[in-house]
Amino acid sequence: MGDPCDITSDQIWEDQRAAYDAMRSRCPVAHDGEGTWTVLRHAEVVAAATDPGTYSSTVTARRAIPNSLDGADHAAFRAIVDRYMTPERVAREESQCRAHAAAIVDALPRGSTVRTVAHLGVPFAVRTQSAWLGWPPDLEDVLVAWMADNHAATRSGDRERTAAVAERFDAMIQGLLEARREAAPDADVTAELMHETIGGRPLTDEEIVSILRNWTAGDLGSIATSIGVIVHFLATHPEEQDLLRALAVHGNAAALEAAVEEILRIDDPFVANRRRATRDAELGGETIPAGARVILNWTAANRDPLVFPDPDTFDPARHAADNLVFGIGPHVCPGRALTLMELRVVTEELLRRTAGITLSEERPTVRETPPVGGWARVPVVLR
């Protein structure tokens, strides 16, 4: 009989949440028997998330602007980003974000199948992203196939095909750079950040590449995921849609952003992030030895009944708190205000501008499977 805190990858490949919550139920932390450590319970995430000299992000050799740094290196990058994400400038973006979603909502067909994530999460993604980095509109097919492709790549779990997705991202990126050279700071946010300096040095075009890559080829496909992950809530929930939409209809944007924010850690699509021990450890009644590969379940933390008695209950205030959707330490994402305000916005445009969102029974929803979270197709009928 197995360890029953070992995981294997065949028990999470048909429902991820489920078999995350029964895992979870069994211990706090699991061990897959090949070195990783998969931490699960809240409490035991939090201890982790919050203690970056035990748990490393240095996790690969590839160096990745701020995740990958730890201690006064991500201090120091972290200060540069957090500029760019501030509350001012999150709401000069605002405007241009919901003139995206409403020219999209506008065109999806009315009493017919509408693909949510393709049609939808991927081109507002897209374009709002792209918008705000100051990148050429014409760029919008390169982006949507360069998406399709690291999802793919993702799901295969072929870590060369991953790395050449990703080479071919920082190629396109070294391109708009080259674009860039003469551009005042004012030109965009992209020129803007070209002209940053940490140590009293400007930053490398590495280390510039790193930080949009970071700011774009996840953000990308995290938005879309998201929009898949609310409209199917919206869609089963019809109680709660009529809520959401009397709060659009209102335009009461903190209750909306709550109500986003809630939703998503019902149905986590950011599922985990990954830590290296650095000196033996005891989490969850567990020794983890130094070197180990460290996994944070958001996922897992979000959904667990010591914290959220009935994890399934919608209860955006009662929640707020311990709700690790952005995670938490010095690794909380950045772009948290940035991510809401868009989803708020493109859920408000949905709302106000449709009387009712159902699932489509044409075609069935699929979930996605790991390592990416959330819905793979959400079809659904707008009226």
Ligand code: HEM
Contents of the next structure:
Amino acid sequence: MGDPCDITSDQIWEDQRAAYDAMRSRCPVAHDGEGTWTVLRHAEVVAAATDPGTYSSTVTARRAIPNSLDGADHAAFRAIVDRYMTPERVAREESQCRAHAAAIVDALPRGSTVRTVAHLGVPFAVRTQSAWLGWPPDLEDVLVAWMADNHAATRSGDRERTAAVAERFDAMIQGLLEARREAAPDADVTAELMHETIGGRPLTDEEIVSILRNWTAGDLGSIATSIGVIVHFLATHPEEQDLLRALAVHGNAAALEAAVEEILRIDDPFVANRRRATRDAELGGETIPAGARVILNWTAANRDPLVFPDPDTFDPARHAADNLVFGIGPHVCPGRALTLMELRVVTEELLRRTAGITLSEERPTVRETPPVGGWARVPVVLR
Ligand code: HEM
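For comparison with the form predicted alone, please write out the form predicted in complex with this ligand.
Next comes the full complex, this chain leading.
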């Protein structure tokens, strides 16, 4: 008999969420026998995420700003990032988001199969993020193609391929910086970022590219995937769909954002983030050795019955305080308000402009391939 806390990739391959549910009931912290420790239980994920001294975010040689930084270095860059995502700035983006959502939803066919992620999620994510950053509309196709390649590279697990795709993205952003060398700081968000300083010196191009990579590269994908999860939930939960349509029609923004966050808790597509143990540490009955790779699994923690007794029950009010979709601790997602506004607006426009959403009978839904979470395909029919 193997160690009950050994995690095998076969189980994860079949159904990630179910595999983590089964694993977490036996082990708060699982391991693969090769130096990687996966934290699955809510209490332990919170403990590790809020103890950056023991669980460092510096996990690779490549510097990702602010994601891979620790301590004072992280705090200094994080202060810059936070200034771009305040409630006032998010509110300013709402009308362009709504216009994009409305146009995309109106262009979708009624009565025949719609591919949610490809035809709603991806175009909405790319258009709204490009508009926010002040990027030209003709870059949209390049970004869509890049997202597909990035996704494929991530799924392949081939690090060289992933690095090559990342370099292509950096070159594209570098081109956008060149075009803004003489621009005033108020020209657009990208130009504004180019005028930031840290410790009295300007940010380097490398730092600006890294910040922009984190605002787009991963996040375009997570917004598109989240739309897949939300639409799948609506199509498979007719009562909640009616409830949310009523909230959309009455413009109840706070309740809709709480609903979106709860739907993502039940089926969290942003599966995990990495850490590195800086010293030997006890967690969930296991001893994690200094230097070990540690994975904080948000998807598993968000379904922990010790905190959410019936994890599949949709109950935003009851579950909000413990929801970990956007993380916790010093690296908690700075893009939460922006993301929730974008996802609310696209959900509102979809619900207002349709009378019903059902799963297509012609094509099957398809789960994403680990390590990516959520759904690759959510074919639906709109009425
Ligand atoms: C559904 C969409 C999203 C989800 C579920 C999500 C989730 C998360 C989570 C769980 C973390 C914590 C990472 C950690 O602890 O290591 C995080 C960090 C981060 N997120 Fe998001 N995020 C989303 C969208 C966005 C967007 C749209 C942006 C920017 C425009 C963004 C920017 C960031 C950045 C910069 C960090 C790193 C923060 C730091 O290290 O201090 N996220 N996100």
